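Here we start with a single chain on its own, the form predicted alone, put down as structure tokens.
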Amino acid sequence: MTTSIPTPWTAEQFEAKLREKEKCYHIFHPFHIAMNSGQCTKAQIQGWVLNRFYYQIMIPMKDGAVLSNMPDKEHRRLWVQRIIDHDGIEGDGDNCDSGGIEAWIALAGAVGLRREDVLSLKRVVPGTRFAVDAYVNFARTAPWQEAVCSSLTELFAPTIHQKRLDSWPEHYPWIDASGYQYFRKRLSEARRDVDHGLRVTLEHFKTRAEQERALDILQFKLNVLWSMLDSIHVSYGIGESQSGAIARMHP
């Protein structure tokens, strides 16, 4: 008895597929959920952008992975860009950017936090770092298409950044307005980079078996940004009620 194989997807109906997976995504955990409904606490914040730093200072040493295995310049050329934007770029006038790091320790400053803290990584939560530590070791072990199909969790970022400048203002006037140029920086960037990302996805996995494995990937990277809401949740809260899950967590 022949087994059949199944026949691949057409490009189409591949990409549908690599969207479908926004189901997924982290926007729609209880903790992401409360945050952009205005039920998290200064405290819980606080707690999401320290834990959160941790992700943004690794994604260059992922996207230098990625890099190391790229053997074609003209995909270097391209991804190189990625850590030009976390990183920054020193120069005059509009050759000049700080990049995404520190823009992201503009946004703690915003809502309350002292650079120093955040620097430290002390109160990085060990759930954090092993979801994060396992992207970075997957990008610098897998085969570059691997993990070029990983990021393409950039294909929902826009929405997310967005959903934050609309609700964040309103819920957390707190928070000063001058912290939110990260989330403005993403919305253009993280098209920019699906542009590279889905180019390279589709090209690559032609068999059924290979595209249901870039499902797969992606997929781990999805539970990568859930798990780390997972630890974020258990170790703060939501809520007034849970606000003193942080003192018991980091006396």
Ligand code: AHQ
The other form holds:
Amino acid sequence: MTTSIPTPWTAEQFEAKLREKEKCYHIFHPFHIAMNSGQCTKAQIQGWVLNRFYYQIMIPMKDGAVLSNMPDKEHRRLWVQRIIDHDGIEGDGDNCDSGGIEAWIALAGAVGLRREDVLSLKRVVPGTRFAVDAYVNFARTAPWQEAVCSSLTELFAPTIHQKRLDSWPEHYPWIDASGYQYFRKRLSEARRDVDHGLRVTLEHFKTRAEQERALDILQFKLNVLWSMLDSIHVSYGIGESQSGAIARMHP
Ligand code: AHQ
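Alt. form predicted together with the named molecule, vs. the form predicted alone above:
Every chain and every other molecule in the complex is listed next, the one we just looked at coming first.
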């Protein structure tokens, strides 16, 4: 009996399969739904900002690992911009950019957190640290094309950044508007990143088995984002009724 080998998807079909994964994106997590509909307390917003800071500072480490595995400069020239986007760049006038990590610290200040409390990482809950470390370790050890594929959760990121920009000012008037710069900058940066990431992914994963592997990689990264929110949700709860959860979780 001959077993038929499934034919590869066309590039259009493959891209559509990748985009179908949006249904698993963390915009649909109960914590994000609550946060973007105004149900979170100040402590819960602060907890989310504190924990996501660990993700933000590990992104340049992740991208540096991917860069070190990239064999040709055409890809490195594009990928290095991701590190600059987060770490910023020295320069004078318009050439100086303090970067996304500083913008995230500005968001922390805007939600009432002290810089030293954010930088200490003392309040990053174990599940967040574990999920982020799993992502960084994947990027360090996987073939660079697989690490590039894992960044494609950003296919769906502009929607969630825009949702925050549209909903938070109304729901959380106590947040200083200066904190929203990070979400604004990611709208264009994410779209630019995805152009490169999608081109690499569509070109590299050719057989049907390879294309299915790409979907599994994207699901892994979706799970990283989802489980970060699970751990924040358990630690901080949602809404006034559970705002004491953190006290029970971390005596
Ligand atoms: O702020 C985010 C960011 O800089 C990145 C880099 C990218 C990657 O390399 O995996 N993913 C990502 C994401 C950022 N923000 C998340 C959010 O919800 O604010 C979304 C996340 C992503 O979709 O992967």
